[in-house]
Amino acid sequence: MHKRFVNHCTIELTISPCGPILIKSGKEGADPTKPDMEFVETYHQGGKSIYLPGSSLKGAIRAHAERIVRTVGSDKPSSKGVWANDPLNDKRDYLSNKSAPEIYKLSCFTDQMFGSTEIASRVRIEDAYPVNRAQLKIEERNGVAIDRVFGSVAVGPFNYQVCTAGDFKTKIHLKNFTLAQLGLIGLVLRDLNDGWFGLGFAKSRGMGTVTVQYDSATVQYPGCVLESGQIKAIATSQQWPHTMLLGAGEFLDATEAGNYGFPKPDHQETPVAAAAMPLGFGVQLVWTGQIQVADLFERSVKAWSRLLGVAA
């Protein structure tokens, strides 16, 4: 099934530091005038700039998604499918000699989204680059490590670079997603904005907190067309109203959806009307701005709640 492309969601975000944030470059240069720990840098739009690597964002988002799933689900295989494994100790023996549909179905909820050594990730997060490099505020701070026994300085002093202001834009992509998976992404972004977890270095010391601004969200059905106010699947002639948010299970027959464990039905009415994708082929729904994207997540979280068996 995952060799097909039934739905895709792109969420555009702006991330802004609430205080000092540092994503370390991981190497020390020979220049003695530079701090001991530098922000990761790259060339972007004609100049050198700090940025937030997509891998760092994905790691933080995945870790918090796993916390949520373990909190409301389980850390062991569950009949509801809402569980997150221990990535350090799970050897995934239960996936050996299984077919592709069985591997997806038996994988934990977060592995189905973010991937594992057995299945590919359906979530892709782009590097976050500054909107305007001139608005970035880069500071240098000093610190020491205190010996817990003697109370004296154990390591240091050392200095490190932090970013305290500026805006970074990024995109999150979900491929062949269920509405519950989209709802979980919404919950993670809500918690990131609320400061429940942070990004980068020294989070336990209050660094790494950010705000998250939703810019837009686009859900696309590349195998569909708009006909007489209906979203119509070209391959199967299935039809839905033009304001319908559709999970991957909607595009599969009952047998195939059951083999992969996709919920079916998996749809949600929205106030957004579908339009044709660029070049006039495919269908897309676009949510613009903080209020509309938050509404998309709120509707998706209803599917997440139904999966858990609580009132949506």
Second form
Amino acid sequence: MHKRFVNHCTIELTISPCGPILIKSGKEGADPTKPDMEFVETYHQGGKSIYLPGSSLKGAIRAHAERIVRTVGSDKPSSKGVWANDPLNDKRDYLSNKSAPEIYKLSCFTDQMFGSTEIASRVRIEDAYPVNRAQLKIEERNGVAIDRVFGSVAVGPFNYQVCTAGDFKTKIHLKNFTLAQLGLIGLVLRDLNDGWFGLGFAKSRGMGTVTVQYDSATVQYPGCVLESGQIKAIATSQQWPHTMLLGAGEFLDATEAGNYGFPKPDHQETPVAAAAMPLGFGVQLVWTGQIQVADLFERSVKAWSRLLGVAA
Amino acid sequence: MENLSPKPYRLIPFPKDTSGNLLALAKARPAGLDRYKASHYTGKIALQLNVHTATTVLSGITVLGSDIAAKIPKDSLVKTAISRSDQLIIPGSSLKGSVRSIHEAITRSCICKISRNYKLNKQQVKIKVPEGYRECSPQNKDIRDRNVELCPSCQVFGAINCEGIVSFSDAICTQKTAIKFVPSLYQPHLEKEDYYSNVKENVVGGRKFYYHFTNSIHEGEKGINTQLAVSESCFVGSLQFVNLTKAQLGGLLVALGQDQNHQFALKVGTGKPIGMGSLTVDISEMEIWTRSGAGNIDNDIVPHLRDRYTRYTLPESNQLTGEPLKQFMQQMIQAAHRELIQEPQLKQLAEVLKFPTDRAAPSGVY
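Now show me the form predicted in complex with the partner chain; what you just gave was the form predicted alone.
Okay, now the whole complex, with that chain kicking things off.
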């Protein structure tokens, strides 16, 4: 459902390496002083800098989200509970000649979130740029494969560039999201921070682990206004208390929500109060700092658990 | 020739059946990372590496002594170790390589990395591996078709086009670094007959492992000052694993020297022939999760992954420690002995890597 804009969430976060990380550029430059494998670079704030591409972040986040869904759900289409397909090999015949709502409804949970060849993604992840280039620590590491019989060097030595310290800021956007989808993003980010999966090259050699610091989360309802302490939908007569976190299904009538398969009701009470968006049009709730954003995820995960049939 | 010291290493032969024929590799489908599988274990092991002889993994950079230390002549050169914020580290890649080579030797695994040839009398001589022991190297297509089979070590530690399911972090030294003289070391002679089971055909006969010694050598005519961690210091790191079976987790623990009946130390970094790099591993806590399935009887001590993925905040203490940890490790190791470990190879390797030892490091030519 992209024809209407009912809710939007922006999570601002800071990613910092715990040890060495390397997102390879894939090309060996002509500079002979540079190592065999170089970090991806781009121009940012008037200079050349390494960065974490949004595609690399999205790939790692999507892969872990799929892993979670297959673990607690299924890898086959299922009318009960959640499922995740094999996005690279699924021919998606079950979506041919279907209407837009049916395509969304029949797609697996992770395709609904991250997109497929049939539907656009509702999760958007920006490139992560360094907060301060001067604080980045970029080193060179060497690698050799040791000959198992002779103990000498069998392959190598090869050298590669790694970043061992610094802060990278990025944003994750969710458009027309359900609370369960936000909850799953929360679980994935928690696991990224816990080192359950990593980013980039040589993960099985300890590289790629990072910490994730939540800076803020903003949930906006663009089609609503704040009236007498209530969030009120402009186009309909619906209204909710001003401390309510609302999933996409809440803004649709029962038939339309059913066509797409959006859960309804889909709301959670939060300690954060809504405020009017700039220009007086739309309503937003803002969670600031690690503890508040973690609380937002805690509440969203309850919706995710309910979807799995676990009492929240 | 009479003054030669005994060789500081020994070859562990490839596993054979009672008739003396080589056993085939124990190939199977890798577990994959697409989900946390039922009856498999996922978690993290906290590793403490106790240094017994001087240990260092070199950065490849040599600097003037004045750049890093005041106590040595300022114009002397020093080989530096890999470090982070002035603390020495053992990179995850070094630790993984060391543990993997042990795992390969005690299971029916491929010869993962080997030199292809050597030069003799200006002629290139091809080195051969025993029939069927060639490195597992699945094609991308095979992985996508899901018909790939790998040897036990490649299943756990990874192969070309197939990511491993264990991950070793860098281990960080908690004590100050030292600088000691390390004599020059020389490359092995690949043409030596000792390396081959079939000298005529140049077929290699086993995997090389260096003995541990009571001391490391820090004197000699030629050599260089080197940054290193001295004995009694300690490195702290961790090991993350996904989808290991009981036997695979047990095999990993045996390769870390945790089998009570075959305890040994690891050899890591430079200077192995002169006694350097002896480390013992202590495991005091393990975070472990599982997804129940047939035959899973340990859910009373191992939390369920469904609980992890239906709540955001996890219980603060989720670590297995003390006696329950010991019993759990023992259970895994027993499964490894039943399904994975080649007992003759383990016995021989445990003898080579036995620690403590009364063997003195060779001070001269060997």
